[in-house]
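The form predicted alone is given below as one chain in structure tokens.
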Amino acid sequence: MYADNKIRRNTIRDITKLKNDRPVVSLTAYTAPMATALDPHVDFLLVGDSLAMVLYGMESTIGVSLDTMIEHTKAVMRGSQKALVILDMPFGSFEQSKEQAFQNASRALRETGCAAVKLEGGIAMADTIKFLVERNIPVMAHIGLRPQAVHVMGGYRTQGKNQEERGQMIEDAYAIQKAGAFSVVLEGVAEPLAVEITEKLDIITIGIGASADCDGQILVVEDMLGYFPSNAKFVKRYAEVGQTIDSAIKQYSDDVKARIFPGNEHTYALKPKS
């Protein structure tokens, strides 16, 4: 018998057990090559609806379809072996009814093989989360700054700075925990409030623009690698890949114009006659 060297993929239980142990590491991924690069270093990968802007040049996340999210999640599943993979439910795919949410979320899990879905919303989505979890669909919730609701929230601004927002967000957090979500993303949340929610909840909190004291962190990988200019305060740029790409393409352009590329080492000669 040959030994089975297949890498075991992380489960939701693996992720939830990390609370009060060590921080959960996560990043977004939209393609197989990026998933392969990130896989050894993260606990889970989120196929975020942020791909609408990052890959497709849209102005917000609202325009991306479920079909598109499913195809990118398939690619991330093919490119990864270890990381848990979560699909971000896009705008319009879950808000109409619990039944709509189940139909679309079950399709997403069935067609991609991913482990869970993420959806935005607090108390308003608690019944939907409960409906999904009771039907064996694991859910990661998302409160605070919700990009799909940016128009009604008055833009991309920090949440939980005043007492009214603080109270609402704590209610949201408790509601989604009671509904059965295994984790919650806290995006753009005032730091003291993110700490308070993390301490109060039994489920995993994942911060983005929140607090280092959250149970884990996530960033859009293209932001932290410096693919694009960014003025978001919460993004730490670990590389400047955009500058590297620009320099490389300029060199290529210059070489082509000067007929330096392709050189002899890049072309094929005729075989000599025997």
Second form
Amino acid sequence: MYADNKIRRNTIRDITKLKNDRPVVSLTAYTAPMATALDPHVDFLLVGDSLAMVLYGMESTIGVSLDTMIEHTKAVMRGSQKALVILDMPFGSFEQSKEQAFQNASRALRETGCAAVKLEGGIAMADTIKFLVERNIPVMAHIGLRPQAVHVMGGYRTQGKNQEERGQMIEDAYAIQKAGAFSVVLEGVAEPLAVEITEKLDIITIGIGASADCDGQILVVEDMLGYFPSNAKFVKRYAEVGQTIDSAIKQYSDDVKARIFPGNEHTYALKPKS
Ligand code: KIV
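Next, report the structure of the form predicted together with 3-methyl-2-oxobutanoic acid (KIV); the form predicted alone has already been given.
What follows is the whole complex; the chain from before opens it.
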């Protein structure tokens, strides 16, 4: 706490020093009310480009723009006080050149107030990561199953199951660390490989469909709340919010049709004459 009693937001250092201490807790958030609900319980919030599918009903994450990511990150910043907030760089906003990545990542930090960006890619993005980090932009990398590469990967498949993929991923992980990323998301990675990478790296690994032995975990919050139709094996459903909403809306619909809603307690009477 600072003297003015404001809650201090977690820093990158607060997160990185959790390696070999306790697992890092994180979730995605796209809106202010969700950020407010998650904030007391997580170390960081990721404004993931998964919002393309979860919020906007798109087929994949490919279609979301940087402008959209920025608006949602502003909302998450407004809704949270304590969690470090990370913006996920969308497809097309960083791959063209290091300069393009800096232009867009610096805009993201400047306009939203978030502290870091995440970008998908391993060795191919190492120069870009280095360029950003040298210019004061903290980077979380993302390897394994990379949803932005769905078309070249031929679908959403667990990665690292064969020797070639395994070797490539270890190279990716080392290259990312050397480039200066403070963390790496391991998505859809075979468990023994996720463990090996976590043991080999000094930076923190955040698993999603990887291993409980990663340095931390992340899930798409709508998946774990049962508010998005995910059948991924790695999602544990902690609630069935979709069902709760369905029965509440059905009740509302029945009440309106039966003129039970609004009741007297929900309507305004005329002021009595004085
Ligand atoms: O976009 C996203 O939500 C992500 C997480 C699943 C890591 O990249």
